[in-house]
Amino acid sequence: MAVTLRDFMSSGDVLTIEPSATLGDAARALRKRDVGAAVVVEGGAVVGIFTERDLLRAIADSRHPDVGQVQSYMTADPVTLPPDHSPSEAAQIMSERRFRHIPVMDGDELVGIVSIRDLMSAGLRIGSAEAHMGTDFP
């Protein structure tokens, strides 16, 4: 059985926000959920991703949290992957593109989000299991 993103992604209640949300609202939502990213959704469609790094850029630009909007700092049209995608390929994409979160889409439906932390955990678990079986982690 092949290991896929489905095995490691956070699913269910993925934090979503609207592009018109204020930076303050986004920051409070990230803190309340203790996550590093929110998927930006408009009219049911994924239009972006907003992360802690985006919030830091907004602060560096002296944007007031109750005036600045998520849409000004989000990454529009983010890379998305299907749930059956390879975790190692997802990690490679994150490394090459220098980001830490990828929304997971099943067709047009947001079904999860995967973080670099999730994928590090995947590598450790796979490596440990394969070590016990006497094989090397690829």
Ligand code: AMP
Second form
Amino acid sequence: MAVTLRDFMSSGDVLTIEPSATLGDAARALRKRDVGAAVVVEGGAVVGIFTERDLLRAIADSRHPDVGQVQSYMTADPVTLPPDHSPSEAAQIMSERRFRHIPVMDGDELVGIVSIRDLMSAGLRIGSAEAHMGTDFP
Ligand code: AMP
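Based on the form predicted on its own presented above, generate the structure block for the form predicted together with the ligand.
Below, the chain from earlier opens the complete complex, with every other chain and molecule after it.
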């Protein structure tokens, strides 16, 4: 069976944040969860993505962490993919669009997030399975 994003994404409790949250709240949430991105959700709907890169832009603009809001620095309407999508196409989108996270949506429901790190481990697992087959199954 073909491998899909479902096999490599982080699922379950995806970090979400509201657009009205402050930059400081976002930074603390990313730090606490030790992740690089939060999906921005309003009224149950995904409206954006906010990553450490956005935090960097806010700092470069001298925005105060207790005043600046996520909605001013998030990317609205992020690229999302369904869980049955192929990991290699996800990697291609990340490379072309120059971002490292893709929320995984099953219809309107947020079911996971895939990062470039998840896709690297997917590549390593596939690569080592191929190497294994090469030596053990001539
Ligand atoms: P990243 O490399 O994921 O930290 O993100 C770099 C920039 O792209 C940031 O401004 C993010 O808000 C934005 N970004 C990240 N993921 C996505 C996505 N799936 N769709 C659209 N923009 C994104």
